[in-house]
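Next up: a single chain in structure tokens, the form predicted alone.
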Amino acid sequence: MHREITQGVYYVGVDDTHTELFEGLWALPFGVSYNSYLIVDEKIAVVETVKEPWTEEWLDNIREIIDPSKIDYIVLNHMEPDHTGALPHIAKIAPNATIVYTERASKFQKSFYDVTLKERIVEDLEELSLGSKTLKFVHAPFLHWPETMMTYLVEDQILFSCDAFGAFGALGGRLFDDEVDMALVEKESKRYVSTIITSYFKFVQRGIQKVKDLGIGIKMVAPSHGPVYRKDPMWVINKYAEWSSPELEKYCIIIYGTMYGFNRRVAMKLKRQLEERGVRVIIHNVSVSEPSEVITDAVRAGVIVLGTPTYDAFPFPRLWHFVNEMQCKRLQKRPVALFGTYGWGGGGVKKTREMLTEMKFEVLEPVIRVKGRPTDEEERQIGELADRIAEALK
């Protein structure tokens, strides 16, 4: 089904409640939406398509309003397949349409689909008249791909913001921010930002500043995933600014793995010592916690604590994966504390420390290695490490 969001502008997106992992990695307990918008004027434009398996539902939504063959412009803010998968299908139905996108997007399109529709390569802040409505294209590279742009509908002051200001969660017919559970939206927006856009936080900050510098009015923010913000469009912009800020928060996260409980014992001892020093602590067992929750809590933490048992002379695999994720997501540099247990050979802590040093993280001393259960000396070291973490958070 479709919904009119303002006169002549329609939501024609779809819900995905079948995909379990976004990008094959991040859990979708509430699904996800693929948002697409139809603008009907003297000329007809569609902003974004949808993921390919949902093509027919998307086309049916458009057919409720107009004949899809009459579409004049297909505006592609971003070439990722959850935005463009339906492009080859709409290209056959609307062979006279023109694709509107950035130069880099054109190159991506040719390698992804090689659709032979006419193209209009738009420069930053270029405008396109549809008749009574005007589209302005705002380049936003690395939000979160290099070819990305946002599209601004000038007369109605709607910012079609692409992946910026998006959220996980299917909509179920509740499209606007005044129709949904905003507590859940906040949680799923923060998880979306942390898992999808962490590597590009500086570009988020630049993008927000660029939009503010344009001095444009914003009555709605219409992202490619999640609700449309009409009651308080600045809410999501301000939240994104907060979540992508380089200023970290004054809490500590302990991320640990354990096979038989020995390493958990050390983790809980350290947690208790930290709390006695007034430190706020979030703790995750990597074998149990959903990876997106771990990343979300780690992104803003002032200190990250890693705890690994030794597994076949290496770090515990799921903890090792998180360390690699720290590198992949380009987590902002901050102090990292390290502890681990071993039964006979050791190696887990040593290899983790080497990786952290190579990544240019400051590793707090003491680094604690426990054979079996903590000795009195190691108990003392846990207290000393708690002091160092508390000090670092000040």
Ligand SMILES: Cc1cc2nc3c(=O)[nH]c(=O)nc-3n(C[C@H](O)[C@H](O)[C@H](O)COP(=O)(O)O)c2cc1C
Second form
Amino acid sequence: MHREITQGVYYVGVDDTHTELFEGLWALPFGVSYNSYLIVDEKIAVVETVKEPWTEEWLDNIREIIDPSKIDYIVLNHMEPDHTGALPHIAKIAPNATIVYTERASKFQKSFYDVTLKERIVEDLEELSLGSKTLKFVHAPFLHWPETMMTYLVEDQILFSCDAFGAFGALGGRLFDDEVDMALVEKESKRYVSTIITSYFKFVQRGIQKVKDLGIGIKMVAPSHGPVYRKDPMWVINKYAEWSSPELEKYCIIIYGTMYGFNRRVAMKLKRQLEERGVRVIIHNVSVSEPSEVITDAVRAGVIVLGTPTYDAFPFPRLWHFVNEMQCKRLQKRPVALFGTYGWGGGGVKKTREMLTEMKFEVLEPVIRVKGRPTDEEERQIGELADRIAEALK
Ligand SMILES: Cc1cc2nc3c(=O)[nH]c(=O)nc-3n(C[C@H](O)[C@H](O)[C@H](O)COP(=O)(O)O)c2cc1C
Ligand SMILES: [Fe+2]
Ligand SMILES: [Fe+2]
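Next, give the form predicted together with the ligand, keeping in mind that what was shown is the form predicted alone.
What follows is the entire complex, opening with the chain shown before.
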């Protein structure tokens, strides 16, 4: 199924409601869309392809409008396979087409697929005329890969923004911001930003500034996942600016693991002590909460509190996994508090602390280690830690 966006510009993307985990990591309770756009002018261009298993459905969408063998330009803003998997197939169908992308994307293309179509390497702000319509290419490195760019359709003022301004959630036949449930879009775009783009927040800020500095009108933002914004294109740009801004919020997140409940009891005591001090607390059990929800709530938290039982002399595996995520997502520096329980020799808290120190996070004192159940002294320490967290959030 296709949708006309404006005269001569069509949505030809697909919905994926099969994949359970995006990037093999993040749950997709509402699916995800791989957006692709067809521009029919004297020349025909398609912006992005789709993930490989959806090739036929995508070609069907294009066939409703034109014969895909007539495509002149395949514009690839980004080489990630959710947008390029169909490239080897379309290359066979449209052997005279030219791939349009950045120099870096061309190198990626050769290592991923080695498709031998003609190619046109575009410089930053270079233009390509399709007849009555003009494409302008805006390099946007690290949004979120090094080779990425956005494509701007000058006459219609549509920004094909690639993964930037995207959202999880399949479209189900709806397309525009005035047709979808925006409360769900807000939740799913924030979760998308937090999981996919957190490591590159400064490039989001830079990308937004670059688009603003170009002084171009934006009537529509058409990303590569999620809805097209026509009613209020600034909504998503402003949300992204807010979600990727360096100011943290005044709440704390407690992320803990537990096998038999000993560590949870410490977590709950700390939560109660914090709330008595007026601190807003979000709490996640790493065995129960969806990892993408944990990271989404952690990205903006003023203080992160980690609680780990010792498991075979190491931190609890799912908690340890989160600490690794803090590193690879380059979570902004902020105070971190730490507690944990153990049965005999311990090791969970010690190794977590070493890792946090190596990552240059400030670890709030006291770090609480509880053997079995908290002693009176450890109960007192929980109160003291709550004081320190409350102060850090002031
Ligand atoms: C599978 C397993 C492995 C454990 N490994 C260790 C260990 O290596 N060192 C230690 O001091 N305690 C170890 N413990 C004990 C727990 O760390 C301790 O009982 C802790 O209080 C459990 O908290 P929880 O009930 O919240 O999971 C282990 C417990 C389990 C169930
Ligand atoms: Fe991507
Ligand atoms: Fe993507």
